[in-house]
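Form predicted on its own, single chain, as structure tokens, below.
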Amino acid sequence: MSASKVNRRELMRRAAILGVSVPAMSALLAAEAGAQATPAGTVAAAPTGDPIRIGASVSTTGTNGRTGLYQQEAYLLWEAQKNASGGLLGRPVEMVLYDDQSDPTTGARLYERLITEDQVDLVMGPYASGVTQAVAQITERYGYPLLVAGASANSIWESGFRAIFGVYSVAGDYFKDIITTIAPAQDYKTAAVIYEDAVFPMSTGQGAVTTLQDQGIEVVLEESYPQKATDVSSVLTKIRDLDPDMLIGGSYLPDSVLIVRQAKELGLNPRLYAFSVGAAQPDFVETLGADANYVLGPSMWEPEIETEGNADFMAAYQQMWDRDPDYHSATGYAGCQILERAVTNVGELDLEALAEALSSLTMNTILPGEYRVDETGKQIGHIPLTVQWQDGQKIIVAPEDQQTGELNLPTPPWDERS
């Protein structure tokens, strides 16, 4: 596959309209959004010197392109804000971004290019666990610490990497609140678990199976389906005949939408639907409309949570991109916040010292909980959320102290919905 360098078309378009440079446009947008990180009444000194170049490939086309785009937008927002507020270590920041087209092999090749040809100073993580696992082998070889801002498969932290640091909860725990809190409250005793045959969905699905078994809930079916599937009716027919209380899907956006559509066609009526990634995205309800109602899913962040800087992040993102962020935007941005703090604490671009700083750092970001990792680099301080679609609105239903509304279950049969 060929991969082209990310084209910042929208920034260029706006810059052309106003007759300013692209970096100046980035700074202007950040300033308009109230993103200046300086005390009231002061003006940040303009960054000087050679830019600190931070490289990443992010899936903005291919299977995960719609999701990866949110992460890329967050990287570019942070870049604009830093350049409008004094830079990093007093120097400008330049994000060097490529599109890996949702392909692990392409992602690995691009990080090799970023390090050996572009000679970036630092790197940030790509989107998706499969790409991240391939990329980590490259960053480890060259001694670059990698903040994993767009992936969470447990296997990433079970591979013996020395400098891989998670930004949010591991995939195996995604459905924990649904299984340990929501299901018992509803007296649900059986579940079917399906997942795409890829690194991240397998991790979420298999983690769900383990948690279900630990809770004494019978798993009546566990089955994978091919990547980029366009028809999962055969496995859904099996599930319909087994009639479980819950259908849990380890999925991305395209397959979670596919499962809901084909479940409706087949008259599959579990009392609870839950999907990873797709169910938390605005695109889910935009694509499915009312059929998204009642569906639950894990989310790593939501706009309503009261975390440090979250309201400012929301306003700046909406100003710059003319749309709301999703949790992939927030995790990408949080990754940049963590990198910024570590670099600032070290005071120079020393990769070994930076890895040490990231391993011991504890800090708040815009995500719930805090950044804190164990000895493998696995994130242990983040608090995942569970959301449910209700009348076209996404409601936080767990954990209890983050709720924005009450859970609405059981899911009614398709032929009883208005």
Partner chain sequence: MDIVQVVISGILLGGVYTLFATGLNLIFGVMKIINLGHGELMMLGAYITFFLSTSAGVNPLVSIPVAAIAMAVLGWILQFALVERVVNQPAINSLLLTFGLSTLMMGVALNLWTSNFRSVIYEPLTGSWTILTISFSRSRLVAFFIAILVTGGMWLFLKRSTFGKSIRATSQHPQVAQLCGIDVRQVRFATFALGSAMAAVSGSLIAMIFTVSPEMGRMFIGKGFAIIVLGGLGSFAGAFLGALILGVSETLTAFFTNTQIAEGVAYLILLLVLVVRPSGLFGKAEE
Second form
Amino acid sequence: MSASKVNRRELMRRAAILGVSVPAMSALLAAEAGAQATPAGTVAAAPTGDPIRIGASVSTTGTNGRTGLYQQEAYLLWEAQKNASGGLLGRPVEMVLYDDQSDPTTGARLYERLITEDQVDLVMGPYASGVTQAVAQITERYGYPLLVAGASANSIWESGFRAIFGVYSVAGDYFKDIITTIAPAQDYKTAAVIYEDAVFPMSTGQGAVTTLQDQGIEVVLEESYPQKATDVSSVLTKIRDLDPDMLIGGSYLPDSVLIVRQAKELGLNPRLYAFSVGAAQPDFVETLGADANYVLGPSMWEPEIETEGNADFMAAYQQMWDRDPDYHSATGYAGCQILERAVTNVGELDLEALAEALSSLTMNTILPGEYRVDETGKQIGHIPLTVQWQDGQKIIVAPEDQQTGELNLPTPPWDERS
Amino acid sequence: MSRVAPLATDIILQAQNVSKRFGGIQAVDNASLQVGRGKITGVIGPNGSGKSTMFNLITGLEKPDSGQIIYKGKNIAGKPSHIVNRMGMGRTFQLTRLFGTMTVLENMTVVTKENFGGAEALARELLANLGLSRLSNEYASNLSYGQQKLVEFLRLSMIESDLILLDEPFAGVNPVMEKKLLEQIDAWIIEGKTILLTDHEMAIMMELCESIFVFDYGSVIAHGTPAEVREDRRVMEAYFGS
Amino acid sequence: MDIVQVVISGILLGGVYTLFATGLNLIFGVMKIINLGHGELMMLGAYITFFLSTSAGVNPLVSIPVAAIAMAVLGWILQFALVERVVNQPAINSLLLTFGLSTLMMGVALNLWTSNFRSVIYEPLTGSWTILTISFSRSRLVAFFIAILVTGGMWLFLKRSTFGKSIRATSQHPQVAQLCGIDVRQVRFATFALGSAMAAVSGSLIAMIFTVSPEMGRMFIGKGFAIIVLGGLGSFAGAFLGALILGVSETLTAFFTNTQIAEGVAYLILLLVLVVRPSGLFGKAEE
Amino acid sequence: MATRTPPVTDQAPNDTNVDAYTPPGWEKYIGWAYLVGLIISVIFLLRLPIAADAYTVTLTLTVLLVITLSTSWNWLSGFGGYTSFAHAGFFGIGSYIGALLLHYEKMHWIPVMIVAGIGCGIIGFLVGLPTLRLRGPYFAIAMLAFTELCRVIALAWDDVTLGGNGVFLPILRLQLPEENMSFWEEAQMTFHNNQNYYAMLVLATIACIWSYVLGTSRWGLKLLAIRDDEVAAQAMGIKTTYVKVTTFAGSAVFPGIAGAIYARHVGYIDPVTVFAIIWSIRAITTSIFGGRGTIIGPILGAVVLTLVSEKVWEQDPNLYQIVYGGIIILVVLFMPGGLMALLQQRNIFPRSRRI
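In place of the form predicted on its own, the structure of the form predicted together with the partner chain is requested.
Up next: the whole complex, starting with the chain shown before.
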């Protein structure tokens, strides 16, 4: 497919790298295959017949290009693994990938194209909530079930779609652990919540506000700021006056960074900082250095957690892409795992039956918790992690069974930091 | 000081103590002039003496700082130029201002109030009268300067104007074209129109005009018949300086 | 005290805007061209600083002149090859041309460096200096002073130097300037180069304050317009005051209402000034 | 300044030697040729959803959308010479009026489209009245600011517009073909499944017809006069303000309706997408590429550029921005008169207001 040329070209390059280490790779793949539904002991037969074509568009350029790329790499990893281990339903798998440039309209157009012109058999979700919102309209129109592997805004599941299934927790629950477990333990009574005015950050911020209120924590300030803000000093000055125990930001990376920098400049000293996206990304600490310490954030997955097949996934991913996966890779990969299981269970590519299967399926993926959705398709089985930066290291501090270190709170005031 | 004595003739336009300042320059300074109906009135003066500004004030392109401009009994000072135009006042510009990307015919038809068909017939007739029919579909910007002047004149004939202001119509025009322009001015006078004219061609001015106002430094320094003006010492001074 | 803090923050923000707007203004003043690609010139400047400091370990402050010179060269080339051809043409041509440039440069940056957000850490400039409980952001304060230095230097250059006078003459009356023996073409080249250099300086400073990404230019261009229209197109002191006014009105609006509404302030000011007083608050009346 | 450059004949050397231009004989049949062309295209486009797959239909819808935008932009900005960057603003406002009415009021979609159009017309009038006094770059900047302000308002006015969350529109479910459908039932199904396409087709058709009516009328000539010399136009009695503001308001109606149809087609809108400056740029570049100030230029430009950019983008989305920026630069530098001027200079097309 022409539009996926770039991806293909990149894939060929990667495949060449892959070729060098075939033995190692096939060992991994065999292990991976063993963990799947393939009957034990069967050596994977080469897939035959027409490929099963799975379409997706992921933002690999544009605003979300960086994160989208992780998701795309996961899709391609899964494709390579399937084809090396007997395929899906005995047929090879072919991912048909496009780039929507982080633009919802383009995303919608591409899925229409995937479905009607490329006539793919199945689709996987795009990256980012805005694009997914638009894409869901299209897949729904054509009756394709959609596994949302790269988005979590609550509104996606509040619109009455029939076959849109979440892979990981909805954005509104991102701060749940921080608010319901960590805050009470530290006896925090007040919080300020600010969020970027875009669909996903708003969901995380507004979700936090609801949870805070349920928890009986006073929300002293709730305010949104525009996308691509260059200055949040005024709202931070207001917050400094209110001196809340917690500052919760529904934010992406650049604004998380901006908030921390300006908080430092203004001498804003809440006992706890938490941000929805930026905080879990390595760039956060690269950008802020020591100022990133103490900051908390939700993460959908971390490399070191012990879930089924996680270690294998890590190894295979590093092997193929030469870098560590991000949690967006993991959610993308988990989406593929779920799709695979549903297809295997149904035994054919019947869209209605697949939708049915996806809505009733319960299974483990590499993500913490399990895959389970409610009647709207919203994910309810996944358990998000909470991480904290400590001396430049990302430590999992919640939930308890996944902890890799102790929580380090309260955050000392800026002038007392070394 | 203006020395305008009330005239007995029917006055179509009367400017009274009009002033206009641009930044530090007093372009028009307390100037007054009168134009008699059906006559040709001239305005002369050295470059930069405020003639063009006066024309712009009269036609509504500029708003005077003070003073009145009475046209057909109404004060039109500061009225937008399309309103002034619709009261029957048309003008040409010092440098022709045709609509360059429009054809000659279109230049003429766009300005009338008539319906399209009627206007076109009239325009074709006017062009034919001056032997310009073959240019009717030519873009105005492709015409020679003289032709552009002529078309600008003809465009004036398309609107129902009682008073026509001509800003240096003869500048840069060859004798053949000059003759055609003069013919058109005659035709207008015969139709009963009034003309207010400015130009540097003294010979033509003296011959055409019945009454002449002399501008210098934004003020009217003299006025009268051509003969009177010719004799006036201040006029000589204004032109040849001291 | 809060209100003082907010005003101070606003002034410092204005300082950040100043350099960006001054370059835009210089180019408009001389050529009557609105350079929609100015934001991308700034973005390239920011990347130069980023790469010099991360790959070569160059002190970000030291990288500023490097970025300025590099962008001045690029600016000269752009003017020579492209912009010169639309000078004295209808506004739409230069608007579109520079928009095309903007898209092109952004596209190149996206391809070369992806849309990753990057950032320059220069430890001494993080945090703030505090005087009587009022915080002065270090990075912004430094940016503010550099802005004053550069703008002031530019002002002196235009006022005193022969070449500066040529630039001013050209901006006021290109035809007359030409008659006086000024090579107007050279003046335009130099102007675009200078404007680009100023964009680069602002980019280098902004790299230390915000994050760097290929799309960063688009965040500033609208505000740049608001500032120079507010200050009077072509007026230097005006642009400086305009930037301060915009910065302060943004932070004050954000303080008393919210940051969302503050985002609209620039555009509202822009529209109001254009409608009520197109010459700007400090500009001379138009002819 | 001349945008539709008159053929180069240099300065006429003297008063009498200008060659008279006579259009070719077939010039007077152009109107009929358009009529025939229009009927054939409309019949073809009406049938398209039956004959082609949904992707082609969507692509065609995009072409029709761009035709609507560029053609309506051309009225004030091509004929009238006032470069407007407001189309993105009206497109966004139309999208929002349409989306919010469908979201909250659950009205039938056809009246919603009309309301969106009228709404934009009124806003266009109110915005145009004070701003159309501005000239050249000032008007362009004002319209850029207008669009940005609209976006900020849509973002900040959460209670009504839902802010950055965007607006979900009712899901349009497809009717699936059944056994033994009569022709009539099938036609109804096709129409039902492609309502937005047909709506856009109707809108684009009206825009094209209106463009012809305007371009050949005296109203169009008045716009040209304003473009060539507004002062002279006013001095010749043309009510320039009235002409400009009315044209602006009228041309705002079309992006407004187009935005509403688009919103319904995409099913989800947010302020950043629909108020993106690129909508204005698309209208402007296609119009200039085809030939601004002509009737068929913007249509031709929309068809060619939309299809070309689709191809480029298919080849390599990463290069798309670079190529698009490059195209804009090349068009401005080398063909400011657009395709139509090239064709006219080579005498393939006559110089005529009907072109």
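Positions refer to the first chain, counted from 1. What we label the rigid core is the largest C-alpha set whose atoms superpose within 1.5 Å from one form to the other. On a predicted model such as this, the values are computed, not experimentally measured, just so you know.
Colleague: D100 and F275: same rigid part between the two forms?
Modeller: Not in the same block.
Colleague: Treating the chain as two rigid parts, what angle does the smaller turn through between the two forms, in degrees?
Modeller: Smaller part versus larger part, rotation angle: 11 degrees.
Colleague: After superposing on the rigid core, how much does the Cα of D241 shift between the two forms, in Å?
Modeller: C-alpha displacement of D241 between the two forms: 4.3 Å.
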